[in-house]
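Listed next as C-alpha cells is one chain, alone, in the form predicted on its own.
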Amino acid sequence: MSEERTMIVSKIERGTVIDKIPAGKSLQLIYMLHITGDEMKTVAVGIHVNSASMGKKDILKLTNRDLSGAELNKIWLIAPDAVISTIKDYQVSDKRPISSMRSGNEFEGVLKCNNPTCATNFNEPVKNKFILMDRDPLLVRCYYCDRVMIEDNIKDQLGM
C-alpha cells in the first residue's frame, strides 16, 4: 500500500523556503531572523514535520522575503544542514544547501566581538570576523583578538 503525501503548507507564490532545519530549531531561526509578525508577510512554520531523511524536522516558509549573507551565516550557525530554496511564480529557482553557499568555517557581519580592546571595537577598517570552533557547545573563535565566544553568549547577540 502507498503512502499518499500531502503539502501542510500550501505552496507559496515569491519567497524563500529553509528546509532540513533541525527538530524544534525553527523558532531560533524566527528570532534571529527578526520576523515579528508585524511585516505583514505570511510566513508558515513546520516543527517536528516527519521526514524520511531526517526523521523530524523543522521547516519555514517567508513570503515575499529574500535573505542577507548576514542571515545565511545565522541560519548555517544554527542549522548547517538547511537547505535554502528560492521561489518565483510558485516554483524553485534555486534550492542549496546552505553549506554550499559559503566556504570554510569563517564567516562576518553577524556578531560583535565581547573583548573591549578588540580592534573591531575600536573604529579599525575591520568588519566583525569569527571562525567556527565547534558546534555542541557552540563556540566561536575571534580573527583578530583569538576572544573565544561561548554558547550563551552567541545566543545572546543573536537574540535567541
Second form
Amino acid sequence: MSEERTMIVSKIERGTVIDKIPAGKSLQLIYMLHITGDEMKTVAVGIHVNSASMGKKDILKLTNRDLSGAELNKIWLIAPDAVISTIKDYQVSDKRPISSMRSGNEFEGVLKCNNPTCATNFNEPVKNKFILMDRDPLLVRCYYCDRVMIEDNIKDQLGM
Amino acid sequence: MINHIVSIKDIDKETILDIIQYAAKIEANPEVYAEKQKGKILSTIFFEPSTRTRLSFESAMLRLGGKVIGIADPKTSSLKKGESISDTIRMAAAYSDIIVMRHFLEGSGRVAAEYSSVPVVSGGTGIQEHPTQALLDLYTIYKEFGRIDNLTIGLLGDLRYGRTIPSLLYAFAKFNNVKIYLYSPQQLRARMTVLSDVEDKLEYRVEDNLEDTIDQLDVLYVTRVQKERFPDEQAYERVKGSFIISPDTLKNAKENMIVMHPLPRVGEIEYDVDDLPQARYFQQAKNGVWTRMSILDKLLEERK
Ligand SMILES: [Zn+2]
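With the form predicted on its own done, generate the form predicted together with the partner chain in the same format.
Once more the chain from above appears, this time first in line as the rest of the complex follows.
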C-alpha cells in the first residue's frame, strides 16, 4: 500500500498498469511506447518507488491505453519481470507477469534486420523475427540471417 | 529427422551421423537405390549460378531414379525480375516433391522453408551457410578417419565470406574434442558472430602461420581467397602467396593428413599436389553425390 500512496494518481478508471519495471527504466519505456503527452491521456510515472521484492522499481499507469503484442515484446526486452494489469471500472480485470503473456526468447514485430542482404529486407511476406541473446546491453540475432545487432544499432528503431 | 535442411544449426549430431552413414551405404551399393525415388521430382532453383552444386544434386536425384526440373539461369528467368522467394518456392512446391535452392541473400533458406509445402534443401544462402557442402565434407572426413571426434582441422583461406565455413564450424561444434586452427588473411578472418556461437563447444585458435602448425593437423581444408574481397590489387597480391598450397607446404604434414577443397580452385592448390597421397578434393566432390543422395532420400522418405 505504501507504493500506492507514493503515486500521484492512485486509481484509474480504465487503462493499463505496468509494474515491476527495473528502477530507472520507465522513461525509456515511455519513449519506446511512443507516449508523447499529446494524446490528452493521463500518464502516471513512478520512478525509484520502494518495492518489497525489488528494493526499488519503476511503475507506469496509462489511462485509456491498451498494449499491442509488439508493445508487450518491447516491454519484455527492457523489463522481463514486469507485471501487466488491465484496469476496467477502477478494478483490476487481469493481472499477469509479462513472462506468462509471451514465450521463449524469440520476438516479432519490434525490429527490422539491419543486414542489407537479409532476405527479410526484400519484399517477402515474412514478419521479422529475432532471438534475444542479452539484455543489458541489448544483443539480438536475426532468426533468418543470423546477423547480430547490438544495442547501439537498434536504439533508434526502438525509440530509446 | 527433419523437414528441411537450411542450416546445420537445426541438425543434431545423431542426424549428421545418420546422413553420413547412410551415404556410405549408398556408395557401397548404389544399384540398390537406383529406383528408390522413381516418380519423384526435384526442383533446382538457383537465384545465383552454381554449376557444381546444381549438377551434384541433379546427379544425386537421377541416381535415385527421380527426375529433375529447374531454373538454372537467373539472368533469363523470372528470378531476375524480382520475383520473391516465397512466390517462387510456392510455385516450385506445386511442381515437385523436393526443392534445392541457392540464393545470394542471407536468410533466404528460412524464408523458403516457411513457404514450402515440400522439403527445402539449401544450396547456399549468401555468406550465411552452405549446409550440404559441410555434410559432404564431414562424410569425406568420416570415410578417412572413421570418426569426426578427436581430430585437429585446419581451415585456410577466406573464412569470412566463405559460406561453408560457418556450416563446418557449427557441425564440428556438435562433436567431441575437435580442434580448429584458423588460417586466413587478417581481413578475411572468421566472423565474430559465428565464432561466438561455437566458442563454448569447440576449441579454436587463430593462427598466423601454417608452416609452424601443419604437423598437428589431420585435415587441411583450403578455400578460395578471392581478389574481389580486397580493397586493391596490391593488398591481394601481398597475402595471396601465403595461402597457396604446394608440395613444399606439406613437407612437415602428418603422413595420413588429408587436403580438402570445395572446388573450384583458382590456384590455391598447385597442380603438383594432386598426385600426392594427401589430396582428397576430387574424391570429396564425388562424395557430394553420395551425401546428397542420402539427404534427398531421407527427406523424401520422411514425408511418406
Ligand atoms: Zn536478417
